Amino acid sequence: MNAETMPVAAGSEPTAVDYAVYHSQAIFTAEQENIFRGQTWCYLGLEAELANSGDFRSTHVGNTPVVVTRATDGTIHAWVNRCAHKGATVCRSLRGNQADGAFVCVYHQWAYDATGALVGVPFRRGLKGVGGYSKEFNMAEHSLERLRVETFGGLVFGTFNPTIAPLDDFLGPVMRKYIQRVFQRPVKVLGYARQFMAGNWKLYSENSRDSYHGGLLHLFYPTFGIYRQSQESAGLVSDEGYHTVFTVSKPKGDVDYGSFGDEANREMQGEAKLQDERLLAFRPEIADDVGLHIQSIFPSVVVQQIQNTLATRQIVPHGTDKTELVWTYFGYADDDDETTRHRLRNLNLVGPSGLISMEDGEAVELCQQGTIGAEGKRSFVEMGGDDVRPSYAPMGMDENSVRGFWKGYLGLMGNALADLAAEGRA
């Protein structure tokens, strides 16, 4: 069966992706096995969220609920949040500290330690010779499903794959360099936001890699001069296409904010004035003077520096048309009070209702709505060419990184898509 006769998504290419990938439940299910539980390392959180023994954070790998913990010996662990007895959720809090190190399922009180090992079962031997489990019952055989865990630069990743190469290899030297650029020194968490979008997770993954829309969709950029096409910018894509990083340097010399609109196709209509212009202030704190750093690590996290905002954005797929975005805002541990206040003020730029980023969720939902019933039809991703280049400049004039995402995605999903198509299930 060739690409012309193969139905729906199996014939997709990085420049022409079948819209079925956003709507097919069979494809979504296959993604969980081939991507999130397959040959990838998935972001779990920040080491700074697990500073102390007993600290934990509830998270997801794909749509699988996971808890990441700090054990008494300082090691970090992750396990599936599903009791080995009846499958109930064990940990019901988003984050916290379990001082005694025990995580207890409320249903039948099966208890697990921070590593996921089963350490207690009520009435395991019955009561007065009645009930209980057989003598062959071995608690070690009923621990929670565990993930491999590795860290880099303050980020915690996990994988279900026992044979995948180490995290450092998965990231590669270029992406490691840029992670270290942001995580140049210890960080402290400033807060969280959770955003829900009625759209497929891949639409947001594309969006975070799509510099083409930056000055077109986000009118705050050209109106108030955060970004314009003449600024120095560059993009890098990993060899497999998985990962991308964009950087934009601050404007050179004196900044005339009033002239930024001259380089834009659109800007806000009517009077647009900030009541507190400190919001726009950029205080360079890294030697390269980069004012925007957007790094997408396949499959599920974005590392950002926009002005003085620092954050991770974790992409959590809950269904074909249900995606959660978890924003974790942070600063540096040695920030003084004034720097922290400035970061918090700067955070008005980003997040679910950020002056810059609020339109992204709407764009995801528009694409989801517009492609209903469009299975067999394909996107057109040829801005700037039809290949995937490892580096390019300036950004904003192509869809190179979006093609990179699809190159990586199809590399992991190609056989599964072909099988589904052959079965008529895609």
Second form
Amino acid sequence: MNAETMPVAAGSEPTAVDYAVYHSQAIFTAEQENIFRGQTWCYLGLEAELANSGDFRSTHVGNTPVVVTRATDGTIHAWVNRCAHKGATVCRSLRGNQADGAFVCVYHQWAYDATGALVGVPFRRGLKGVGGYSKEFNMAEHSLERLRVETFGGLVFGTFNPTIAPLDDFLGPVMRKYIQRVFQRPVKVLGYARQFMAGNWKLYSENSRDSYHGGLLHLFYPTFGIYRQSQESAGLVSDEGYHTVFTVSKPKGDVDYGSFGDEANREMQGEAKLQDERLLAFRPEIADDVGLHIQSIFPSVVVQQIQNTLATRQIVPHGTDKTELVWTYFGYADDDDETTRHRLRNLNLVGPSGLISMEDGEAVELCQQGTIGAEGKRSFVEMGGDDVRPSYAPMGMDENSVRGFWKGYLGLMGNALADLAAEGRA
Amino acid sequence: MSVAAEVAQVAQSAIDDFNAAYGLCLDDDRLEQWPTLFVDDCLYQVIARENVDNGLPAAVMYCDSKGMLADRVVALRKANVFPEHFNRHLIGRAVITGAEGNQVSAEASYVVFQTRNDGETRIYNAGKYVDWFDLSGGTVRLKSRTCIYDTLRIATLLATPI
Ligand code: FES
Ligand SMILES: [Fe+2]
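Mind sharing the form predicted together with its partner chain? What's above is the form predicted on its own.
Below is the whole assembly, all chains and molecules, this chain first.
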């Protein structure tokens, strides 16, 4: 779909989006159907979190609770965490291992295996011939709702859509190449942080694609005189517009970040100086000089490498103004203890307390608060142009990727926004 | 009573006094003073209980020198953007868990309430401190403080220290 044929829904277009999209319950509900349960693959977790058979992890697709598991034959499965009997939550833990493969609903003890198949129903034939289900009751018809699952490069994705093209096609060659860059060798999980923002999920999705705000909202680098003017950067956007990756490399010929910091200190007249520069130290470990790689995979995950921090950020929309961000930090499986400690120091930069990232949570909430009662008014997303281009220079101050997000979003929402507007519901 | 046990007994009130002063130091916004409550070669981290329980090391703050603590404070003062707020620490009586030379280990429960500009006071972060104190030279300093938080869902962001 190109910019000309893109549907303009309810007066929104990629350069100007009606603020109702952040507040309308009807739009939120339509997004669950059209986006999270629609023509997308949604991130479920890392294969490294499911290293052994029986391992499981609770996650979400949109606001739907989903469990991802590794069955005894090693295959990965995902199912909606909703008992086929009365809808109770089946798996009540965040993660763990069910060695016997049985997920038992506590309410009436219906039991499911790791694939989501119903394998046991207590008193199916009743008690002493009284009660029980009819002869026609077929366990195979009462399995948990399953998702299609595929993996790429160590990331696990699921979809509710039976017809969508394979994950590889959904990601496309450019996104695959960059995922492989970060997942160049086996990873191990270092831990989690969960951040809850009183804002709409799309505000965070925009934020992660917005290279304009980097040096303006996040003042850590300029404050410490380590603003990096001469860096090389690149931004790439997928065909549909909605995935994006941008990278920033060290300046050519400069192998030592520390000395670069000193030089930049003089240039930029940073007032403060870091007392412990180990926090920022960068040890290139991938065969390039990229120190920052932020990749937003529509609709719900960001893959990042910032210095030596590696993470996925999963966006979980719990409500129009409730968004959870689950940070999963990882290193490489062959990291020694000292390398892990180095990553832990670097992790001060990112996450809910990140010296260069904490502001994003505040920006999301400010936009949510500021747009209350502003339905019918629209944002202005024209930095760097009004189109969506497949590649651009993000340090050149450009909202190309943000427009790409809206192009993809509006395309998937189709007529939903216009229909809701016509009904007076959004 | 062993020497170590005697040290622990003397330490109890000193550590409780220290913790009370530590909380007020942060809540009164005397952030510049906060690093001086640690020895130079210190470790301060704020880590989710779900990580600790699963043997995972990633923390949201991980400072393994006093300089890194000071850098945090400068960043908070000059660079970082976060909601205007007051924090209020309530710290329970410490339980001494061990002693080694001039160092004593202890744990204490804490709750941090947060009040933002809307005026509502919310439970912002609950957890426990797992500490090593250095009692040499007649002063109490933190050798290490690990804030293990139960409140897995951090509201907006976590800027000022716990
Ligand atoms: S609701 Fe799950 S067994 Fe009844
Ligand atoms: Fe940001």
